[in-house]
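Only one chain is shown below, in structure tokens, and it's the form predicted alone.
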Amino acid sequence: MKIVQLTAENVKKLKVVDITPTKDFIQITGKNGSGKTSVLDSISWALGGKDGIQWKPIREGAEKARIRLNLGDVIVERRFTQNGTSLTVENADGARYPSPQAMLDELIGELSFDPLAFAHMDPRKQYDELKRVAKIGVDIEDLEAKSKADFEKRTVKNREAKEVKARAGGYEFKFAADVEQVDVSGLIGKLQTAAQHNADIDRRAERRADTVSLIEDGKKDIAELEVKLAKMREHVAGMEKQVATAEALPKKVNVDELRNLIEEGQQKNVEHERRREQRKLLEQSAAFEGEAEALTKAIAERDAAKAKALQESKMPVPGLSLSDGRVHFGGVPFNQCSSAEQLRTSVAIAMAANPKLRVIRIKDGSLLDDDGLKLIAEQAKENDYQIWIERVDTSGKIGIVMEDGEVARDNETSTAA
């Protein structure tokens, strides 16, 4: 479905305009302020609903305005008064649709999508516009932002896990396996008791040695002290008896063995503590690795959700994709494609987004060179689309020439206004 005839009265800068296009590539030309944009806006306002209409649609000095679009099978008429706007839609037999805007909403696609404007947008705006046209069902930016944050967190966790595991691997141990903690304090107590015990034995042995010495001295004195012999003998006999009946000295404790046990116990305790620290570090490393794995899983799930959303979305042209806040085409950022490729793809997007009403509006057509105009005209012909394009031109020899809100010349049919 295309525009068979456009009639507009008192719309913006227009007085009375009646255009019956004979070609699919319709150039609306003229000087700035001549009413070119008003022609294209008339198409949009007739079809797109009152929300898109500017606050002052009626030409200065007029009381009312009217737009009539003949689409072949459907005739659309929108009227404007100082109190608002009204819409009627009739079929070819003159029967009116009870819900005209609802009927048009099913008919039109993305009539507001301007392929030339899209091709010249910055990457961020292109991304937002294509996401709107393709009707992506998820917030891709939110998914990408969360995945980026989790990726950074995962990097930190993996680095922490690696560092902690490296610290754990730096431990060296003397004993072949982990050992129970040794009661070194108890062994030291035993050592002190054994030392005291041995010292007591040494004192007792020293006293006994002194006693034996006294006995020997007494025997020497006997010869010289015969007067005291009897008493001395009795005394000596008593001491001999004491020595003879004394219990045997106990065996000395091996303190070297205790010292060895203490030294080994201290070493085992140090190693026990180091093994405990190592286990703690390994547990910490495993926790970091677990967090990193969870982040990896979250990133993968969001990537899958994003991929599913893009797969299920109605991407208008094969090869288009959205990623990192940019539009990509064929895996290449859209703004890195050639100018011709960008323009061709933008027009293809517009066509795919308007499958029923095969009409595309292009403003600022003066930005296009001859090659660009030729490319768009060829696409319109190849795909059976009607393209209305606005261009600044002062020659009066190109397209439908606007002057002071009216058609001054229609070069398509070579009839003067």
Ligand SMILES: Nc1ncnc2c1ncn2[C@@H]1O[C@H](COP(=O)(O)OP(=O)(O)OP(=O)(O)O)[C@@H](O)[C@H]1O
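No experiment lies behind these values; they were computed from the predicted model shown. Rigid core here is just the name for the largest C-alpha set that superposes within 1.5 Å across the two forms. Numbering follows the first chain given and starts at 1. What changes on going to the form predicted in complex with the named molecule:
- When the rigid core is held fixed, the Cα atom of E341 travels less than 2 angstroms between the two forms.
- In a rigid-core overlay of the protein, Q82 has its C-alpha displaced by under 2 Å between the two forms.
- Relative to the superposed core, D122 undergoes a Cα shift smaller than 2 Å between the two forms.
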Given for the second form:
Amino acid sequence: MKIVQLTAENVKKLKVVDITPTKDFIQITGKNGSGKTSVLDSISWALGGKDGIQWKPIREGAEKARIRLNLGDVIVERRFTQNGTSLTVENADGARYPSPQAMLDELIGELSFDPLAFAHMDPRKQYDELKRVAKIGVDIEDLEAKSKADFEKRTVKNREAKEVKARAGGYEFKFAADVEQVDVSGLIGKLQTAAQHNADIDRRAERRADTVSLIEDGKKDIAELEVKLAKMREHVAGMEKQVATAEALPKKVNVDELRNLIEEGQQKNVEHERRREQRKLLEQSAAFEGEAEALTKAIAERDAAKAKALQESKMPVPGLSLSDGRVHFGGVPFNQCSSAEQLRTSVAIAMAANPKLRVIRIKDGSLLDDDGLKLIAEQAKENDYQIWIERVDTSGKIGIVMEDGEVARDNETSTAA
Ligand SMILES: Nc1ncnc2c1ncn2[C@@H]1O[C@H](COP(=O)(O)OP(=O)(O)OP(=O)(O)O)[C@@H](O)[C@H]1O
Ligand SMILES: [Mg+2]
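Cool, the form predicted alone is there; where's the form predicted in complex with the named molecule?
Now the complete complex, all chains and molecules, led by this one.
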């Protein structure tokens, strides 16, 4: 659906304008202030809601204004009075639609999208505009910010894991990892008991040696003390018997062995403690690694959600994407694409955003050189769209020439107004 005929009376600069395009590339030309934008605004005001209409739509001095758009299958008429605006939409048979604006909203898409204006926006505005047109379902900035934060956290976690692992690797061991803990204080107790035992034996041995020497003394005394001999002999015999029947002395305990056990036991216990610390550090490092892995997963999930949302969104042209607050085309930031690429893509967005009403408005057409104009005209022809483009031109030889709010000449049909 395209514009078959546009009639506008008293809209902004316009007096009476009646345009029936014969081509799909409609250039509205003329001097500054001649009424070119007023023509383009008439199109969008007829079709868009009340909100887009400017503060003073009726021409100064006039009481009312009127725009009539013949779209072939439907005829749209918007009227302005000092009290406000009204809208009627009729089909070809003259039957009126009960909810005209709802009917138009269904039809018109993104008529406000001006491809040339888009191509000249700064990257941030382009991003916002494309996000609006493509109706993205997720908060891309939020996803990107979260992933950035997680990325930083993950770097910290990975570093912590590495540090702790390095500390765990710094331990040295003499005994095998499965060595048991040793009861050193038990061994010390045993040592004390053994020492006591041995001292007792020493004392007894000493006493025994004393007795032997007493026997010797006694024998000597026998000779001298003959009188006491018999008694003494008996006494000595008794003592001899005592010595003879005494039990063998027990074997001494090997204390060196115990000392070695104690020393080794202490070393083992130190290592035991060291192993426990090492285990703790390894567990900690594994936990850090686990956290880093979870962060990696979260980042990947968000990337996937973003990719999915972008895939599911109505991105109007293949190769267009949104990331880092910029529009990208074919992976390259949009403002780094060639002017021709930017222009072609912008027009393609405008077309995709207006699938039913095949009309595109371009206000700053004067910014385009001949190549740009040609490119847009060809693109419109290929895709069967109608382009309404405003250009300052004072030659009077191009397109529909506006002069003081009226069509002065239509070069397409070559009939002077
Ligand atoms: N309600 C109005 N009544 C009368 N004149 C108006 C009204 N609104 C705007 N104008 C005048 O219309 C002129 C601008 O019209 P318009 O924007 O259509 O011109 P243009 O041809 O697009 O100009 P440019 O080449 O500068 O873009 C200005 O002189 C402005 O003062
Ligand atoms: Mg203008």
